[in-house]
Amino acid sequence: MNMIDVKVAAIKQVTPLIKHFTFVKEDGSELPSFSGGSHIVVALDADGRTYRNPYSLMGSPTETDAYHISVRRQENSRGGSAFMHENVSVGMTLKITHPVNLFTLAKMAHKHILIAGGIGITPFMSQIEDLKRLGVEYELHYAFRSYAQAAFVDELKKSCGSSLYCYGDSDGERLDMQGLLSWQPLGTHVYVCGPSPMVVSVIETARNLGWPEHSIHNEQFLSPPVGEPFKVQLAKSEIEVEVPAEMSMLEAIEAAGVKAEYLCRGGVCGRCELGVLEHDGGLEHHDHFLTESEKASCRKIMPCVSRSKGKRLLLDL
């Protein structure tokens, strides 16, 4: 995958756990265009290991002199978010991928309901700019633990005005999902990004209310979980790869010098899907792409977030 060399132009501490990063192209030229909901993957070289983490692009898609992302430091970080918070500084050069949009706005929708939880607000920051430019009706419902921990509330109030609805958990404010989705006009689309329970709740509520599948959109990049180490044999490449406990299968394959496809690295897009030829203990699926029947068959796996339950796995790669 072609990478872009960027320089860190600015860093801002937004909340105690969230930092905002501004990237500019190293040669000073314009960055590639993108649309609301797009993300990039940032490559981080740390202690002889390369982390590749996806982050939603923020800001206006019409302004490509700089890219903006926000990174929440994860409590159980495998190293990527911690590295961004502790080691990335202004002036440093990084490599990023070209933007990819797996969370696009439905162009024919009559109304858009955006639901964000915590750091899940980030993809909506660019979507809002697109919606405002197009003059389309929308509502942004933003839930968070407390106003002290909520990012960009003041900025959103100025940008969205009466279209913004905030819910602070510590203040006893709750988003009534059933009520919100029960009385929307025909042609409304709903979008959700945030913690897994929120994403699941929105999807299930919408389905139970009879919303058509094409009107329900979600994004939830997953961090590869820590697990037991195992070995992967690559049938076409004819090599064996050791997958450590704290490294994803995809990362281990890349570290071994084997080219593997990817777009999101978070179990969403399906681009990294590999065929499973043999396994000795079942598979540990963590993606949001495969169907339940596909997961049960143990014939496919998403190496970006999923793992082997056994000691050995033979893949069609």
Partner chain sequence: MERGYWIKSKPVYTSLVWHEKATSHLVLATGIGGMAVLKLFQQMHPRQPVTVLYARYAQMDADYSETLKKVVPENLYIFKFEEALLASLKEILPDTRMGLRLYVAGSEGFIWDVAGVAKQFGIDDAEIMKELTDTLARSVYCVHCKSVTRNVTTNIVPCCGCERMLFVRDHFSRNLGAYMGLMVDAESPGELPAIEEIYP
Given for the second form:
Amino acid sequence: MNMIDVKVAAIKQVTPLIKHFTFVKEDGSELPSFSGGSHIVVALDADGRTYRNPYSLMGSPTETDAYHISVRRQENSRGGSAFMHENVSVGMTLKITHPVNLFTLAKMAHKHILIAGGIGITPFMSQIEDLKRLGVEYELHYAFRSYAQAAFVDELKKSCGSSLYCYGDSDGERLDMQGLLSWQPLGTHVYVCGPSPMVVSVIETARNLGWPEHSIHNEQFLSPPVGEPFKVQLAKSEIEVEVPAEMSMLEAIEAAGVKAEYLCRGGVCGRCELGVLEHDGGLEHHDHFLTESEKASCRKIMPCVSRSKGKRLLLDL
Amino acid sequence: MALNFKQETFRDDYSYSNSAHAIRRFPFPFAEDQYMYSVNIEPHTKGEPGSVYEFPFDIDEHYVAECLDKEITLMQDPGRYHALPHMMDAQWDFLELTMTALANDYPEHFSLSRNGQTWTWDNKPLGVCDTFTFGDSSTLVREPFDYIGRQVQGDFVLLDQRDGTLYADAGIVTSQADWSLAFNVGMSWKEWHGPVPRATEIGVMDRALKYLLNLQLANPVRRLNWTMTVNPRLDTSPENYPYWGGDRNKVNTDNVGDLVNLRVELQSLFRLPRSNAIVFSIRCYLMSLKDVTSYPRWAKRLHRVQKTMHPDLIEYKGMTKFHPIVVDWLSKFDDGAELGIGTHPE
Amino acid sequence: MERGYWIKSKPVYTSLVWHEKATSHLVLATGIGGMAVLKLFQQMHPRQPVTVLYARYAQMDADYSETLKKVVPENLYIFKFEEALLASLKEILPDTRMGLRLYVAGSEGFIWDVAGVAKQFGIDDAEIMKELTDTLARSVYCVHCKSVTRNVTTNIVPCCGCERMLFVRDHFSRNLGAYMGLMVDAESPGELPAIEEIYP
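Okay, that one was the form predicted alone. Can I see the form predicted together with the partner chain too?
Every component of the complex follows; first up is the chain already shown.
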């Protein structure tokens, strides 16, 4: 995969938990254009291993002199977000992938309802720029714990005006999902990014109201979950790899020097899919890609987020 | 190195021909003695200097004549260009991709100067020079895709990605192997490939789709496809089938080497940045069977491939009428010697 | 035709079944398609509001309007011809909301006329439940002159625009709501295969 070398041009503490990073090309040239909702994967070398974490690109897709991402420091972080917060400083160089978009706006929609929870606001920051440029009707509904902890509210007020609706939980403000989705004109699409319960709630509400599947969109990147350690045997490479508790299978395979395909590293895109030849005790699927029957068959696995329930796996790699 | 553009035609008197250089760089598609439909997608990376893979968009000695033929086809049938309204971002993406590539790879012939959103495009071989505002269609004489699509060899289809599939939502198509843009525009991947025999059954199309949905910026891919065409005609469209279909009856043992052309499509696919659409580029290369035999290795390989071709594919590619004559004629060039894998001419 | 060979552009039609999840239902039918509507109401009377638009005349004469009046509790609108029904549909759709489910029963021509109207309002044809009743007659798009010949019941048909004899391919365009027609005797002028009625 072609990587881009970037330099950290600025870091800003946005809230106690969120930092905003600005990246520029080392030689000062322009970065590639992208579409609203795109993400990049940032590669970080730390503690003798490489972390690769996906982050949504914020800012306007048409302004390509710099890329912007925001990183929320995750509790129980396996290292990626903690490393970004503690060890990345201005002037450092990093490698990033070209932008990938797994959360695109439906170009034929007549109206867009964007629903964000907390740090889930980030992919919408670039999408609203596209929507404004195209002059399409939209509403941004942004829910968070408290105004003190919410990122980018002032910025959004300026840029979205009356299309922005904020909901501060500590102020007793709640988003009435049922009300919002019951009275939308034909051709409306809904998008949600945020904590898992919120995503599920939006999807379920829209479905129950009879919204067609293709008008419901969500982005739910998973961080690779911590699990039990296990061993992976690679049939073609003829090697054995230990997967420690706090490392994903994909990371462990890469650390062993075996080239594996990947794109989103969050269980969404399906690119890293591997064939499972043998297992002892089943698979712990965490991805959003495989169908339920594929998951049940135990013949395929997404090594970016999924793990073995047993002690050992034999993979077709 | 400046190219020497030929004056020639792809219709009426068919004065099209290949120079020795063009024959040598021809993208011969058969690496093995047997052919079967497959995904055969590979990264569209920079190839050897002089080869058709040297640059993302190959410009060759036929450039000017081909663009002229394209103009004629579009004038006679404006329906060969079609873009659905939601594809405007993709149109500008396409214009940027092609102008940038051509200016960068063929600086003797094309130049692009960018001053903010004000761009000046200078196409010397076609004598076109225009200044326009990027992103503002009213500053060009045509829609951006139509404008620049006429100035690049090959056909182009812009694919919109949504609902887990790709839709052919815009195209400029004048040198197609018997499919109709006007009929297919707006179709999903599966509908579009509906008529491909056998391939669908073995899941080739599903696998290719899955691969393309994950196509990344700056990582284009390519594949070769092929058929045979009577006369070096670019416009073998269903639209004009009444005018070229009858040519299939004209092939006989004496003229087959001159009349029948191997038609190879270099298909490449690029992810577009602002629209997240994909451009599907179909660049057509034509070479008479006689020219194929300039290289004995190619003649032998082509004979073996054709001899073992599945009848469904022969029918699908519209070769049924003249195929036995082709195989018989090619057999004279095949001594049965082992060839080894590879598409190289010698 | 080769067995097991299925052209995937050809639409698949099913029997109408109520969507369980919806905020309202809109049912459209012509002629004998009225029977499909009656069958829907045999399944149940949905809790959500239902509107039925019915045009009495289609290819096959079968007027179900009297029975529909007895079965459909409210919001039944009866028209003489398809055109008036489609005009009414255009007036209804702007006032409806997400959660509306669409059901169509009639000829293929009617189904895709409805889909064409719905598309203007952001409804994808995949969201519309479609039952093919009435005739199997096809709309045929002439790839040469771009005219559409409607109500084609034969494998080969003269184009209403350019008069070429067209072979009706099994390749369907949802955008045009028509099958592709390709000149049948381009390679051998005047030599026509037997013309047979296969889409009665």
